[in-house]
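Presented as structure tokens, the chain that follows is alone, the form predicted on its own.
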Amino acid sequence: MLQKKIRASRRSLGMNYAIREVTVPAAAAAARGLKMYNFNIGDPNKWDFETPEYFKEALRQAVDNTDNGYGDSQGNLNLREAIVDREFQKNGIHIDSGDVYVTSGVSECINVMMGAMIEPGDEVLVPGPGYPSYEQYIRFYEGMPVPYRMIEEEDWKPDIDMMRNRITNRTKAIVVINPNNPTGAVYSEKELRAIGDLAAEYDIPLISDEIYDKIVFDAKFFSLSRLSSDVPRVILNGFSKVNLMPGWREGYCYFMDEKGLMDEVRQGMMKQFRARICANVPCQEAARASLQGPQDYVVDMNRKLKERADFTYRRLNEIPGISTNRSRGALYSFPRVELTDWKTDKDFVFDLINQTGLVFVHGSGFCQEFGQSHFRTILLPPMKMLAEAYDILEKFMRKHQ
């Protein structure tokens, strides 16, 4: 009998996530005995900083002594008011824990909300240059993302007239995403405010990415949660960056919605949510601990980060054919590469592994038509190490020049 095979979903193989894709060359390279410089992933825990002690703790206290079953599948009520303590702290914002979702990292909120609110055609804007997985779930669910510009002439402010002339009747949210992947910049606060009375106008949801909310210098953090209430909008924030745990997979949304507009998309979520269980039960204890301990590691983290973005500002405008902007926060920056010996940005960044075992992630896999040209580093490893990698990256470009 002819066996025929299986064949996997366009869906599926249309996934393409750029973060980890250069993985592939890397994998190569690392096989023929080169040093490698691992650039392309931002988890701080691959570096110099570590989950506090504490959090670990909670952890194994959780395991022993809580209830090791099943949880809620909103997320355990502890968790939530101690998120909603937290956000009043943060922010000054009063919500409620039943608006509360705690999720499998913000990657499963992502999935699971683009699942609820998508529908074959359906837009959402999302920013250029932006994290991927928002562009890759909504392909996923048939949708259309439809970047608009961040401005990187002026210090990657995003373009709101772009954003107005790109809705549509079929734009059902706006993504924000705050200190922003992959640029480094952060937004103000009259930027953030235009971008609610736009979504405010049209009636469109804001979905407000602001996971790096914490990991910020040389500027000011405004969440979009202090909007006025006229604005519908569910923000996204997670235990992996600033509370160093991102192996633990946790994350959580919640909705801001007194007109009741996204009312279905919270029952579609819900019931995803039911259907795949819960999130980790005893880490939904340490993340509770995390939010309630000291936090005086934050403040060691955003200086060591900081002292690194400047130095990678500095170093990488020294080499020819670079260009960057400062990062004003989160772990990234997005330097502009003239393609002197390339076709692509994909080219030069898999060319550069080959060669030199430097891992970038290339500008176009954040954003087709607004990332070209470009590539994504990180600020995480140690003075040392930058200035290592860097200076095999100028050696490569005088090489190419």
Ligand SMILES: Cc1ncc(COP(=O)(O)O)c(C=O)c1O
The other form holds:
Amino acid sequence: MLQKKIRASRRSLGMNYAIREVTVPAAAAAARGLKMYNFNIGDPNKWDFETPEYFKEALRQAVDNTDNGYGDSQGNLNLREAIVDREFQKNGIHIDSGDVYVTSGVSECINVMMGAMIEPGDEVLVPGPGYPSYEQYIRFYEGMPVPYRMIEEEDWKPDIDMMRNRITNRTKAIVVINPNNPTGAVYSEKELRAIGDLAAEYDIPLISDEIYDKIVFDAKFFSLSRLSSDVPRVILNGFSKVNLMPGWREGYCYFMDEKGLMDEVRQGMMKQFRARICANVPCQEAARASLQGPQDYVVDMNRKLKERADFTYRRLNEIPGISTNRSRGALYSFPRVELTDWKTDKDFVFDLINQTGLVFVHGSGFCQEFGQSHFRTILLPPMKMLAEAYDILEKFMRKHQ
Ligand SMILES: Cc1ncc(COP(=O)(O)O)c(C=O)c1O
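Can I have the other form now, the form predicted together with the ligand, not the form predicted on its own?
After this comes the whole thing, all chains and molecules, with the earlier chain placed first.
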């Protein structure tokens, strides 16, 4: 009989994904009968955003009409070709279906890419605050995430001087998340070109996460794919947000690397893709259909989100102890909070969950160095629900002033 406890690896126990960490106190609060406001996850389908019917029909048909067997490890060719067209229509760029890799969500792509790029001790520049999976997977592979500051006072624009100052001879890549999770910032073409120039100067590849590229209001989106060819780039995108199919787990990346400087990384990724066999095959068929049918639902989605973003901006700034920038894209706002009665933003968020049922994510979960004294909220709930939640937040904050 086995007597000895089996130890988990240090790297697995070191994983912390703040966005779902808060579900533990939230479940306890719900069990006590509190009405919950789960504002922690950027999942449009939990609110009044529906997967368009024709995507669902494409999935049903794929199940009926295909052999439901395994697919290509790189992704179904017809989906990769649809992605080539999509990227041409959106960004005016020419890529080849051979440059595209289909993954189980962007999450898998981040994991596989970091797995292919990082040797212990390698550094990757990441936005601070930024989407936590980057930092988590860089650490998992024993690399070092090095944050560069997003400047709150300047509409969360990237601090390119800090980016430059933090480059070392171990810097393996620079990550850009645009539109940004958690700040709601959309970067200007000028800022992105400056990042491109810096990357070219130091010969560092760029990784650009553009999963929110069509969720933009009050700003103009510029894709890093449109830079000239001096810097090798990997662009990540997916179907969870713009295409309203988060549970179907489909994402992709493509390489823009004329000189083939990243060929070995691609090889390393491909070896991992073969080992995990393939992304969900019927859902790839639905993802293809979602790119090729009518796109008017996106206009409707952005109209609703803009109204909610405007309300969030106005209402949060009325609450004592809270201030926020205007969200220009993605699904989030990242307000600053005065920590009067709490040591950390995590204490604040957990106290708020326990006392009121309002579930946000602590800012330090998006960057220890530059995320503290903040929390992330979402723009997704209907107006009535947002109003109710922020009334509760105001009452809570007034009690603690
Ligand atoms: C910037 C960013 N990248 C990637 C992801 C993961 O997306 P997926 O559902 O495609 O794994 C998210 C999810 O919130 C995100 O915000």
